[in-house]
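Here we start with a single chain on its own, the form predicted alone, put down as structure tokens.
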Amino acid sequence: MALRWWWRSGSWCRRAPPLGSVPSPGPRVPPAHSAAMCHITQRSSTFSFPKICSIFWRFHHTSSSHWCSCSKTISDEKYQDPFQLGRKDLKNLYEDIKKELLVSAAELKEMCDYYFDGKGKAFRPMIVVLMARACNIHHNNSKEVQASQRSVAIIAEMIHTASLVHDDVIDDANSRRGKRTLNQIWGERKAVLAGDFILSAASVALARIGNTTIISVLTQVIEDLVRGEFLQLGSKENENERFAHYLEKTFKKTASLIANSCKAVSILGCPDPKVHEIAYQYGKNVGIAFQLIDDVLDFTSCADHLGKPTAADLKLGLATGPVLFACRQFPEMNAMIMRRFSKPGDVERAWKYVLQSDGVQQTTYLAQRYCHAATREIRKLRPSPEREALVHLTEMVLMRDK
């Protein structure tokens, strides 16, 4: 199942375009003279950027009553707090992770335990245990999370944290979650080794599950993380390719972990491949939306609230959604994007252009579309409190401020 927008050259229907399923053999950029479409698939993404800006502008001004209020992204069904429902299964989560990281070297242990202090949101493990329950209930009305499914939640958080440690080294970041990064305290070399150790411990825990299908699904995450980092190091001159590049990077660096972790627990809890695809598509769409909002917050949230410096992406030379949308209104940003905001004053000028444009709005609308796609997927499962919590989670993604 893929998220898509259809358009015709020069004209648009007044109603919101449908979301549907489209096969896609790989990335491709549609020719300018033909009808075009957007494919966000398991392995690739194609996004025609010049047209999508027009889409969201019309979409906002013709369908605002239906789409533009984040507070209306879920129905009036009984509210289910995702964190409350997932609390039982996430009890002692960080203690259990620390057990996986048992090591005799005191310094390495201190480094590995540094981010597992219980102060994180545990967003990914929470999604995973809720998806596990929702799939179990759908299959045989079982309301318990299997031990192997909970292990997937633990592994997901370990892989995520290891990737943060490595990202901070690559980006030379000095703060994360409101405190100094590992590389700032212990140095880059030791930080890299600590990230490697966390990843290796996650791999051991994965092997312990003893299911080759699950191993294959979750090792795909590690491959995607590496490929996503390489994508982030590159850039595209063509605007169409640039946005496709950005979305593919977003999937691989952020959404793949959520999508494949959801798929893994669905495989463990239900034999139906259709349920596996539902879980995967939900995780993929929520994951992309989560990162889009994260990119918005880089322009709208203060550093103290966000827990890391604002404008961090611009300073790293990265053109995220708000920048790419703003570029349509301020073409002079193209040169800055290509030189990765490296000249004096580039970061400040780009920041100003983004705030003067509707780039933040457009990126938020795009995130909302992905959340609606996630909601549509998860509603295919049998009704349950966990299913409704996953629906509500899409609203939380859109409304978060850090």
The other form holds:
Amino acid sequence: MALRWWWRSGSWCRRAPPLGSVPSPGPRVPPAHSAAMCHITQRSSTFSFPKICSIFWRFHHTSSSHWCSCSKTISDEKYQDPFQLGRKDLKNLYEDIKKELLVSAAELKEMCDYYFDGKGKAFRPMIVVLMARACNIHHNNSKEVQASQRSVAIIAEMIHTASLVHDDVIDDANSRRGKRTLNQIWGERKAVLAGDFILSAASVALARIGNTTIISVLTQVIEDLVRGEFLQLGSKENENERFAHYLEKTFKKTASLIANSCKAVSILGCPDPKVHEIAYQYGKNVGIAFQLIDDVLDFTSCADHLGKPTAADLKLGLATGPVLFACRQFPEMNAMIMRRFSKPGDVERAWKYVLQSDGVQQTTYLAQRYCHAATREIRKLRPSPEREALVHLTEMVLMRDK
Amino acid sequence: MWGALLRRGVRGGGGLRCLSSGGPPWSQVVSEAEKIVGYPTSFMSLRCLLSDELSNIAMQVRKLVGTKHPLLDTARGFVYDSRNNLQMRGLVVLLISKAAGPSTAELSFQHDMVSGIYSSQRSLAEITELIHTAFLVHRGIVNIGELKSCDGPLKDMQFGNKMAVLSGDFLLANACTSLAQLQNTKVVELISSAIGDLVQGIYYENSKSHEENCLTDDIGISRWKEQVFLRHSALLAKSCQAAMELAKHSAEIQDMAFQYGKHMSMSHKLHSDLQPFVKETSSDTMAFSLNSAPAILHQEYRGREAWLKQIRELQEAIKAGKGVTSAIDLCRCHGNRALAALERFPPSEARDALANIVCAVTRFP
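Switching forms now, from the form predicted alone to the form predicted together with its partner chain, please provide the structure.
Now the complete complex, all chains and molecules, led by this one.
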């Protein structure tokens, strides 16, 4: 599936204006390109043509955009800021998480609480809470979020944070979200313990929901996170296999959590298995898009803004979307990819190749495809402000700059 | 023999007693127990260990041979642990499951039973071992910031850490997945909380006292017992309780299983702490921890001041004797041999630098 899009994006991009060019006023779409677009958007009747063009046109900008500035022009009239909609349910999210972390040793408690300071994006809990409402409304017009659904939001954020703590030890990272990592301050031994503790607390909370299906769904995430890390350890020789491998790793490391949390709240809110599948597919597609954009930002953003160092993936020896696409135009990158950018100068060379190529646009385009898929899925639910917020959220994923 | 002991205890109504003469050796206890539960437990969770991920890790860990990363010792321990301590927990969970007998709950409780143990209980025994092993691995991580050049290349240590975190996480993830498959939320809650206890126990074990150069912790025996419970007992105690829950035994039986697990592992820890102090036939003195139970209790009886004074006295005794001067002589002797070897090299800046190193390491105030 990914390969097909890859070809299409290739043919599209050859006609695209070069990087950094000033776009002419009004959307400009070459004729062959619009034919391809019609084919791609055939299945979705809800997306109107000019909107897509305006999105593509916007991508030829390389300037960063903020969360809300462009969004009003492309959403429906019923647009509401997703953060506002979810705010009530998420108001005490971090306080509640800290309450789950019952530790007697003061230093260990401090470590466990460290990332729950309210400064994270709370992106995952927000999706979960909005999906919960959308499913509840779809089922019986109930506008309330159940306590168990809210617990899922909390558990998702805890599992995510526990995996971040371990990832930072594995990657020997020294900053995250604009501050020093746990391992940097307290050492690797204690950091690993803190991560284990957060995970165990998440499991306890999960068990307390009292639903064995939900336990199975969310435990799958824990397994996927670890397997995703292992996938990242290995690599594929073949160029085509590499892309599938990259997408599988992306699913396991990022999208699985979102997909399964969405599925979990849909199970709690609605008995219809079709709804569960819709929630899962939405989460999966948004999750993959989110990671693809993250991989793009590693090249296009600057370190201060992002809160963590850039070119991080290259320095870790990882070949992400932009690199894999760039490799098509610059086959000399193959050798660097295989040796995981280990030779001196590899990181800088690869960086330059990527920025010279269309790797960033290709990856962004792919992310957009996934967002479209997510939108198609969620629009199958009964209309509601929450449903539209989830659509809007896919746009926010594409527009974000950190 | 073990079975006979149990039977006598149950029928005679005289309660279980331990043989005053010492009883069977550990290895015999273990092999008798394994017969009771129906198979050798030495290779439990082999299925998991044979997975692709872990064989990948095993191959990578080979790169650590020759480095000083602790993961290598952990891996070695898997193969050579003669006391079979690694699998003890799982064995106990199986035994207590069998000892409790079939479920007395609703007759519709249809689970397969082999050698008197339900398959869910066997799975739980494996899960307990998985968790224990995961933490053995996670404990083998080094603090990068504290490494010295004598520890070897930084990248070896970073690599070892990476392998340790990943393999520990893999084992934990497997444990979580198997837990979910038991389809019992109370058991998931119990075992998850046991993991949290274990983390805190390990944390306390690693924390040094805040007083500078202090060799022992300033804690009394009750605090010591709390920390030892977290570190050594919680996992087994809660697993035993969980095994009872899986067979839907009463709350009373669940509590008794918990008490067995808790108190037996407490005894086990105290037993191992006492070894350096009770062995009559040891030719050399065994190393002992100043934070072991006898030392902590000694501190309680004598008071902390008196105890610290005794430690200082020991240090003074060593200083006053001939041990220190002899050790200094030995140091200088080796230094001279190094310098003699250097004589065979042509004079150069490098040779001078090497000679300076010898002088630096043989210098004493």
